[in-house]
Every structure is written in structure tokens, then in C-alpha cells.
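Only one chain is shown below, in C-alpha cells, and it's the form predicted on its own.
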Amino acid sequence: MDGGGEDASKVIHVKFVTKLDSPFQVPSSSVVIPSNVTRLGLSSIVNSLLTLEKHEAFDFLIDGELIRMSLEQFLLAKGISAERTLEIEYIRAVAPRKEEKPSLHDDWVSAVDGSSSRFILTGCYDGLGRIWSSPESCTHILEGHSGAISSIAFVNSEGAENVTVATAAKDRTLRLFKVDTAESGDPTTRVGAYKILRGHKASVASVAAQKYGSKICSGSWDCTINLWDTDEATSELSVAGKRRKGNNQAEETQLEGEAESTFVGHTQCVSSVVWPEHDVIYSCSWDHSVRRWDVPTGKESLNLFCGKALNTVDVGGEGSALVAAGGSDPILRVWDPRKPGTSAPVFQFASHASWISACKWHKSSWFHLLSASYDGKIMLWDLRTAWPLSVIDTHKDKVLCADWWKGDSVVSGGADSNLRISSGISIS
């Protein structure tokens, strides 16, 4: 059996197994392979056993752990005997199979949201939000901010013609937009905010929407987290200019809202907030901490200290309970708050060469997450190995934001002023 040019002085009996459907299933009989075969060699062997028209890249696991060295080295490191027939599971490699045409903006792309299967949101340093139905189709422009947008989020997006979008910006405000997606056409529809949220005393760094609710939360350079209601019924008419006329739009009422409550505890910029459960918010800060907040009481229920200023936090993985964060060093850290002594991360990934700007868990996997960095790279991770599964380096400058889209794509923005989409990623 060809092992991809490997030295075959020592051999091992193996049986390849998979949960993949046809045509990715090899015969169930065991085969003999070189002991020093690498992942690429294993992939070549499996491809030779399959009858595919196109070569497919695979990853391999033994006892649930990904192989990232030669098979011989792996067995030695794990104390696994090579005398018996080894069972090796193979999965499709987690890597993009296609790069879509980049979507150029007028300035840095600082925010992206891929949580809707129908649209992508981007926020830009030109102060505009944009809604994309495909890489080359910007359907709506969200206008009104006088400063760069730092964060953007869907409040609701699935199963409705009208979607609500929240933006946060360096002009100290948040804005809410109602978008009729059926109205999109040529030229791009420009939309003004139906509600402006004022109350932060410094730039707003992050916005997140309540899961299954109508509220949003925001983190700011004023060290606070504010809670807001997106419902029009809770608003006051704007004092300055109670009615406005948007471009190509009928005259509309513009509302203003005040924060329902404020969470105080961070001592530096609250750089990122997420709202993974109805009554639970997580935040991270330049004060080196990740904190968990109980929404009804506004009380802090967890404080993880990591010793570095943090830029990004996300919650996911097994039981949607793992906390990932990154910031002013190249290390992506993961905590499990369910374990005693949770001050120490349970995983640390250190392959980036600069600060980490974004991290996101995959919504349907216990193991997979991504990170983006000022080194210009996006890395795809699996908790079962310390090495990145794939490195996306299509950006020509700092990567400022990244998210998953449709489960099999990564959307990202950066200082090269591009939205980029890397698609065809198989997560099993």
C-alpha cells in the first residue's frame, strides 16, 4: 500500500473506520501501513482505498484524539501498543475548499455577524452597517452613526421578512434598524435607525442580543455594561428632530431609548459581550477579566482572571458551557467554569503571532472554534489537538472580526477593507 513516500521499514496493521456516509466509506478489512506515516500519508492511503473522482483531505483520530505527528510518534507519546490492529477513525479535514470573491468596503471592516443563514452583517469604519445576501450583493446600507462602527448584531433574523439589527459605534451610541428584506433591490436600499440608544459616556465597543428575547446589551470604554429594550413601545420621541426623512424613504419617526439597567464591576474598557442564555451575560475587559452576570439581579456570578487585556469572548462547546477569550497576546484561552478551580484555562492555543481580535465557537460542535488575529490569519481549532486544523490567510492586513456562517463557512473583515468568505468547511 502506498504511504505517500513514507519509509516502510516498520509496518502497523490498521483498520480505518468512519461515521461518514457513502462514498467516503472504505472496506472494513485491515491494511498494513508504514509506522512513520503522517496525516498526509494516511489521507493518501484512504484516498487510494476510495473511488472518488476528486482527492479529499482527511483528518484522523485514535481514541478520540487527532493525530498531528507521525503515527509512530503518536503511539509512543500515548503509550499505545503497535502489536495489535489499530482502529483509526477518519473525518473530512476541517479546511475551506473555496474562497469567495472579496467584498470591498470604503474603510476597515471592524464587525461581522454570520448568525443568520440568509444574510451577513458588516460594520465599517466609515460609520455604515451593511447587509449582504451573498459575497457580491449588498442589499441594504444602515446609516446614521457619526463614528466608526465597532460591533453589529442581528436582534432577530430567522423566519421573518422584517429583521432587526443593532449597531454600536465610537460615537457613544447604539442604533436599531428595522429592515424589510423584501424591499432590497438595485440600487442598494439605505435605511435609517428607528431608535437611538444613548447613555454610554465613551465609545461603545460591543453589542449582543438576548437569546429568544427583545433586549440587547452593550459594553463600552466607560467600563460599564448597559441593558436596552428594542421594543418601540418603550421609547421616547427624540428631542432633537422628532421626525426625519431618509434617502429615498418616507418621513419616519426616530425614537430614543435609555438604558434599563447598568452592570458595574469592570475597571477598564468592556471590549466584548455575549448573551448565550436568557438570563446570563458574559463580558471581557482590558482589566484582564472575563465575567459572568446574572441578568435579573445585575450581580456578577463568575470572575476569571487571565493577566492579559482581553478583546473578545465567546461561550460554546460542550454543553454550551466553555468560555473562550483572546486579547493582547497570541494565546487563545478556554475555561470550563463547571470545574473546580476554574481560574486556570483548560486549553491554551498559541499558534498566532500577534494579538487576538475575535473568537467564535461553532454552533453545532463541541470541539470546534475559530480565532482571528492582527497577524492577518484566521485559525480553525479542535479541542482534541493543540495545533490549528487550518489557517486562513487571505487577508492582506490585520483581521479585525470573524464569525461562522451557515455552519460551513467563515466570514471575516479586516484592515484591508474586505469582507471575505471561506466556504466548504466540513464540521463533523
Contents of the next structure:
Amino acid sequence: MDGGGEDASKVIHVKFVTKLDSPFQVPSSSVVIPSNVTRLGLSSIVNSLLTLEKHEAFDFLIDGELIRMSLEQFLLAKGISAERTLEIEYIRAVAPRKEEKPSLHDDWVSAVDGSSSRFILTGCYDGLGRIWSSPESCTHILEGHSGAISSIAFVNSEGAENVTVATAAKDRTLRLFKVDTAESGDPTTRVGAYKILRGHKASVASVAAQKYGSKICSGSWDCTINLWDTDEATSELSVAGKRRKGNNQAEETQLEGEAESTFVGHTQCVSSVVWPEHDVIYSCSWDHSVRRWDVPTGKESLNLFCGKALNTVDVGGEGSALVAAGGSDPILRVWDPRKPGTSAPVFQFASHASWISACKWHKSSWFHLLSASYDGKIMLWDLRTAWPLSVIDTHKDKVLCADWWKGDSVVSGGADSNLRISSGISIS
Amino acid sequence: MTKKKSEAANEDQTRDTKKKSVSAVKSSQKEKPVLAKQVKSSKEEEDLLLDSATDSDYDGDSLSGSLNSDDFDSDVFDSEDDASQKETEGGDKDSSEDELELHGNEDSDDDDEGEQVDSENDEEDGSDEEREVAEESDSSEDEVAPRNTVGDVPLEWYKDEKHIGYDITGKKITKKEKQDKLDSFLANMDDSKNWRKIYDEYNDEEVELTKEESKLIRRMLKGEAPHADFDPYAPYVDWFKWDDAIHPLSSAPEPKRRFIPSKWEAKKVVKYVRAIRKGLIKFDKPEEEPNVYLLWGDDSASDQKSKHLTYIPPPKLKLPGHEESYNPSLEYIPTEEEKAAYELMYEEDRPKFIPKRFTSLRSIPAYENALKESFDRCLDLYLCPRVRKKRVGAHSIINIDPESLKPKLPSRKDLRPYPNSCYLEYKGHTGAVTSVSPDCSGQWIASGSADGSVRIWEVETGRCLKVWQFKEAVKCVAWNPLPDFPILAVAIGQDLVILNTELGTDEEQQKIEELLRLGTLPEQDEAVAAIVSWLPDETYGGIKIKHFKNISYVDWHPRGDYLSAVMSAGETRGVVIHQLSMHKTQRLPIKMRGLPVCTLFHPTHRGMFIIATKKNVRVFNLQKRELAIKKLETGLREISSMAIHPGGDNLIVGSKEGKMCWFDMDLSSKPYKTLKNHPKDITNVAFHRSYPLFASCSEDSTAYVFHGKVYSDLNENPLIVPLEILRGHSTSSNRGVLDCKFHPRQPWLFTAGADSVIKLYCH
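Same protein, different form: I have the form predicted on its own, so give me the form predicted in complex with its partner chain.
Below is the whole assembly, all chains and molecules, this chain first.
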């Protein structure tokens, strides 16, 4: 490290800085290191400086860019002078440190929602939605769908004891469930829908809930996006118990809702919808486009053309404005709609080997997002580097859905019928 | 050397003599006016006339001389020697000369100059010359020494003296008594000899010219040689012996100017070049094109204007290299094994020349093929076609870049999107997948397999949604083309089963159930009843239509009510059309020939029906019950499949020999293009519904994707560009890809493999 036999020209003066808290702070004096060290070398240097008992992996940033090659190459590539003292910021490496036990389902796990810190929602091809409070402990089963659930979402995730859950399924309906979270389902409690939303003419592919409201929207194979109200009071009553023979909750009355409004514009299956702001909906479709809809007027205000059939879209990042989408090719694309005059993606991440089934922005970080693919891998990305930060390949088959949970975990479900949780991801 | 010298000397002599004679003439001519003045002649005027005449003659002579020198000049223009001399002499004059002047007036020759100098001298002072000549002269007339010895002094000096000079002894020569002018005139007039008397004032005496002398003068006046016996035209005696002149006359080395390029000539050349550049010199006038030509003439005849055989240059032989040497380096000499290998080769492939090694040139044997080759050459000449290859542009045909002969096709990049990589596989079948059919929305795909199962898959995820198991291998599945009518037609052995996929909405489901419920069946034709019977399907609640032969192919009408079934073994009764809404079957109203392979309903024309038999494709109009409207001659050995462009005018036909024909049905009954790509049987061909794509799949485990754009402009031919070879399927029991279908909305291709996998190729 002191570079005893090193050539003087191959030595760089660096200063390590960090925004991390006390156990991870190194003395702010400059050190001399050989220029050919890689991230691993830097990490071991910082570890030795810190003298922690447990080895900690770090990632290093120079001028806001992650180092993914040897320091020398990086400086050469970026044209940074090696003469002056280099300031290297280090952060804890974004990689899962712990793999929770998988939660086995009866069929493929097609949908997962981790927006609530208390629960994980999963939708399954057996037509049941499940609420998990922790790995391997399913508290509630949401039943009623006759087809595979394709998407599941919390309507009001935080706050009240009763949470509302919306599910979309391939039986062309959406169902709304009210779950009392207080009763801890020791034997898993089965919950029936309090409201069935009919109106789509084909399989519903995706559902998204308004952030602070009572509305949900859904995208379907009939090329439309429907807006629904989840309120009990506003919808007309209708008895639907008769339909549900052989169900132990058949006596429960069910509400049936109709779509409040329908957004027409997509020419093919609307594969994914997100509702990031109060009156803005983003949708992506197999017609190769990402569209932004203005909810009050029902008009589309943005149309990004991609060239590939899209499976998933999410909005986040800097100013919650970047649009990430993936689909029928292994490339995850990120657009910046604020950039005028161009519809070319600002970032393209192409490390997957098959279709991308899910992509999600981290809720608090501007840089991090995850993508899941049919090649069985989940990749964590940072906008500051073109390589994935880490690859989670615990799934043995296609990954169909993935989401962040609690800000430091990744929950994912796939064709191996497992819900897997990778935790301990430190995103500062 | 000596001879040359002597020659030169002789030349000098002759020249001298010439000079002498000329100068003699001249001198006498000079003398003449002096004499003439004192000729006491009564015919003074005549004399004067004569005088002027001689003068003019003389002038003419000198002029002719100068002309001659000019001629000479031009004649010897080429001689380097002279030219260089000219250059040195006339260098100053050159600059002042006209650029274009060809024959300079400058002096060029020694002789010439000499002459001129002579003449100049003559003109300038004749007396010097005369004296010189007199001294040198050996003529008898001049031998009489003058009496007076005063020399050449003006005689005025003695005007007032009584003597006019001194004689040789120094005694005074006294003047004669001057006669009275009148007396002397009278005496002269009386004396008949007076005309030939001349008064010599120098000696103060009267000299009487003799007859000979007067003749001499007369001859001189005429400009002739003074002596009568001098022959100016004496034959030239070449007294120099030219024979055996093997040595040069001069030992002087060749002058340097013989070897250096002439500056003067270079200057001249520069002048001419400048003149040519300026356009002052024009070489040849441009040939004027005849403004009339044979309008109706045969163009081809113009090539053969020259009747004679055209010269065909022999091919250039390769120059011999090291290996052709009689004693090449060892590395050129083939080893024994190589020679043995050559022996095993075909004669054409064998190398023409095998290097051998000889120790010396004389040990080389005679060329063993000499006789044979000369015979072959004779044969070649005898059979040689005397045709000249047409040359295209500057290059001969051989030099044409083969790339340039390829048709100009657009780049593959510009023809995107098209399927090129496989991302999804649909696994679950246990036998070869024989047929696939996507539903019209593109959300599901149905497949039939040799293991007897029919499956429905979710396209998006590759999940198998439904499975129906039958006892026999499934031959063909076809999804109803109507979006609100999700039913499947499945061909299993002799049965055609209509399956309810239960994927529709509740109302659609009700309609389908109604449709699939067989109530009282309508009366069937006897002929039809013999081959087809409608039965309910107990196991899966659909309809089972039992045929009398195995069904190989099923196709839906675009309206979704009719479907046709093909029984290959059924021969003339091999094609039937079922109407689902009426639960009724019709035989084809047309008499058919050949074994039917597959059928197609025309996508836009309602009544049009296309049947492919093993060799031909026929187009029928079912409503008109006529014979075939059109017969397409494929030229294929055995048709295996066909597909029609959604526009309806273009048809592709795949064959078992691996060929695919594209028919433009408006254009011709012959194929517009035949594509020979697959090494093995083509099993199926497909058109995309909206993208300009078509594909073929084959037993060689590949599928080919083509760009096939059909233009609405009837003048424009369809554009066919091969795009991609899709590999990935493995061969199982010698079968490759059995079916391919395009996704109805995306540029994706489904392929069904004998390896029991369905693959989706995406763009």
C-alpha cells in the first residue's frame, strides 16, 4: 500500500470521503495507493483503514461516477489528471447481503407488491392473492379470481388498520379486498373481495392505485386503460353471491363496479400502468409505446416510441420524472421526457439475456432501479454506471415480478413458484 | 583517314579552281567597264547596252547562288552537324526571327559562307582580289610585263609631264604626240580596225585586240567562261576511290555535339509545343460526322462491317517461375507421397506441371507432351469459335466485379423489424409439435403435438394454460380467425374436433356453447354422408366431425364460419367444406385432379378457394361452380404448403425439395421468383398479417425469414429480400421445424419443432 517497490509514476494520492456515519468514516488524510487497483483493492484499503471486525464491501465514486475498472484506466478514460490528490467518495456496495428463505406458492408467482413496509403482496397463477408479513408467513389469502392474477397493488398501503388491496386477473376482472391487518392470521385467514370490477373485455394485465386517493387504474389486453373507484359508497349495490357457489364466503354480499372512464389510445395490449402522481398515469403497451395520460381529461400528453413490445414501465429517479421500461428484448431503457426534442432513451442497460418482465425504481434513491428478466436474474442498476451493481440469480426459472421492499430488500416472484427476498441492500 | 584528308584536299582544290575561274570572270568583268570606256567604237550605245546586260546577268547569277544556298540549307536541315553550326552562327538572329519561320536565312555552310564572303569581297574591293589573282594566275596573256613601272598611281600626277613614267631600265617614257581630237576621230573613223583598238593610258599606247581577245571579251560579256575550251558542264569525275574505305578518314573523335541533345532543336520543339497549345498549329481537322445516317439500318450489321476475321489475341501465358527451372530448389520438388497423391487425383485436378530436377541442361529429356499438345492445339484451332467477346465499358466481361451483378437489395437494417432472436420457449409437449396457431389477439397460441395433446400457451410468459389429450397424434390445429369466437379446430386422425377454449367473455362463451350443441342435424347429401358424419365430442364437449380418411390440413374461412378439411388420401373427394353455424358439410362442387395437399380461402375474395395438389395450384370460385379460374404451374416436384399474402394477389408455395415459389397471381401463372434456400423439405410457409414479412420452415431445423413487400402500384414487382436464418431447433428423428406462424400483431415468429419445443423469435 505504501508502494515501497512501486514505480513513482504509478502511484496516486487519494483522499477517501464519505457521507456514511461514524463506523464507516476513515481519517480524512490523503493516502498513496498504486494506480492499478480495482474496486476490490480500494475496498480492502478502506476496510484496512477502518479496522472493522467484519469486512464490508464498498463502491467508489469519482466525480459522481462509479469505478468499474482499474483506477488507472478510469482516470485515463475520463481524462482526469493523476497529479493532484484525488477525492474518492465511497458508499456501501449495493448488493444483497442476506437471502431470506423462499416462500413457496402453489403456482407461478406473477405479481408482487412491496410498497407497504409491513406486508408483501403476491399474486399467483392459482388465482389467489397472498399477504405476507414476513418470509414464510402468509397472513391472508385473497380469493375469488377464476383466472391467474396478473397484477396486485395496495390501494392505501400505510396508515389505517384496514388496508385495501386491488388485484387484476386474467379472468377479465379486478377485485378489491379489505384486509384487517390487526388480526394476525395464525391459520391464514381467507378474504373475499368486497367489490368486483367488471368492464374489461380481455385479460387485465396490470393495476395501479392512486397514491393518495381512492382510485385505481388498470390496463388490459383489450387495449384500454380503465379508471375505477374503490369506494364502497359510490358504487351501486348488486348481489353477486349467487355466482360464487361452493365458496365458504358466498353469503357475503359483493359490490360490482363499473369503469369510471376509459382511456383509449393504445392499439395493443396495455401491459403495465403506473400512477406516480395524483393525476398522471403512465402506461406501456405491446404497441411499442409508453404513454402519459392526464387523468382529469383522459388525454394522452406524451407518447414515447420504443420499437419493441413493452412489458413493464416505472417512473422515478431524478425528480420522479425518468421513465424506465423493458419488454420484448433484453434492454432496459430509461427516457427523460423533460428533455425536449428527442425520444431517444437516455440510458440503455443491456446485460440481461431475455425479455424484461419487471423494472422498479428505488423509492428514495435517484439512481437505483432493479430489473427482472425471463433469464432468471434480477439486476440492480445505478444510473452512474453501465454495468449492473449486482445480480440476484436465486430464481431457477423466469422471474415474472420484482419490487423493492422496505427500501433495502428486493422481493421477487417467478415461474419457480417462489417468492424470494434478498435483503440487506444498503442504499444511502 | 588519309583518304578522307586527300578527299578534303581535293575538294579544296576543286573549290579553288572554281573560285579561280569565278574570280577570273569577276576580275575580267571588273576590268571590263574600264576597258569598255576606252574602246573606241562607233557603236558606243550598243556597248553600253551590252554592258547593262552583263551587269544584270551577273546580278541574276549571284541571286541564284543565294537561292541555292537557301535550298541547301533546307536540305541539310536534319543534319546535326550543320544544325549545331547553324545554332552557333545564327543564335543571335533567332530571337529576332518570327516564331513560325521554318527556313531561316542564316548561313549554314562553310562553302556557302565562303562564297558569300568571296562575293562580298568582290563587291568591296575588286582590285586587291584582282592583283592577287594576277599574281597567282599563270595565263599567258598576263605574262607581258607592263612597260611603265610607276605602279598604281593616279595618272594625273604625270598630266603635266612629258613622260608618263619610267620603263624597266629607268628611262623616261615620253608621251606620244597628242593628235588633234578631230584628226584622231577622223583617223579612227577611217581605220577599219579602230573598233578593236584600245588606248592604254597607263602605257600611253594603242593596243589592238586580237580576234581571240575580242572573242574572249565577248564570251565574258555573255557571262560565259572566258576560254572557249573550258567546259562548265564537264562530267564529274569521282576520282576518289570509295571502295575498300574501311577506315575513317579522320582519326578525330566524334564531336561531342553528336551525343548531346540539341539545344536548338529543343528550342524549336518548345516553339512548336507552344504553338500547338495556343492552337496556332492544327494537325488534322476533326472528322465531320455525316449528318445523314441510315435510320432503318440494322445496327448489328455495323459491327460486322469488316468481313475479315477479327484478331483474337492469344491468352497470355504465365511466365515460368522457379519451379519450372530444370534445376529448381529442393522445396519445389514434390515428395514421393505427394506424387502418389497426384496420381490418385482426377486428371483435371492434377497439377499440370510437376517440378523435376536435372543435374545439367543436356540431361533434360524431350518434352513428352509435345506431340499431344500440338494435336490439341490443332483441335482447338479447328473448333475455335471465332467470336469476339463483347466488351462492356472499359472492362472486359471477365473483369466485372461479380458483386456488381448482384441485384441491388436494400440493407437488412432498413427492413427492421423482423424476427431474429429467440427469447421465449414453450416447453411441455412430449412429442414433436406438428402445428401451431396463434389466436387473433396474439395473447394465446395453440399447439398440437404428435403425443396427442393440444395445448394453449400464454404468449407473454410461456405458460401452458390448457391441455387436451387425445388418443392419436394431432395433425393440425387452427384458431378461429374471429376475435370473439375463441374456438379451435383440431385434426386428429380421421376426426376434426372443434374445441371450446373457454377464453372468451361470458356472453361469447354462451354463444359458443350454443353453437357447439348439436341438435337435430340437417339432412346431408348422400355423397357427403358417406364420407363425413357430425358427432358430439364426449370428452371435451365440442363437436367431432368424422371423416372417411385421415385429415392432414384444416383451414378457416376469414369469416370464421366455414372451414375446409383436406384428406390427402381422399383423392377426388379429398377436400370438404364444413359450415359450423349450419352443422353442414359440402363437397367441393368442382371436379378435382391430383392429390390435395392444402387449401386456402382467399382473404379478400369471398368465393375464391385455392387448392394445392402435389404438383399444381388451382384457384376456384366456389359460387360459380366452374372449372379452375387459374392454374399456377409451380414446376415443383411435391408441394408441401402454401400461404397467401393478406392482399390476396400473391401466393407462396413451399415444396418438399426445399424450393419456395412466389406467385404474383395477377402477373403470371408461372412463379415470379423461386427461392431455393432449404437443403431439406419445406414443411410450412407463412405470411405476416401486417408486416411485410414471410417465412418458411424446413426439416433442416431452420426457419428463413424474408422481407416480402407488395406494392399497390401494379407496375412494381414485389420486393423479396432474405433477412434471417433462424436456428435453434434440434433435429429429432430426422425431422426439424414442422410449422411456423407469425404473431398476428408483432413481427414475431413461432416455430414448432420436432424436438417438442415451440420457440418464439422476436425482433
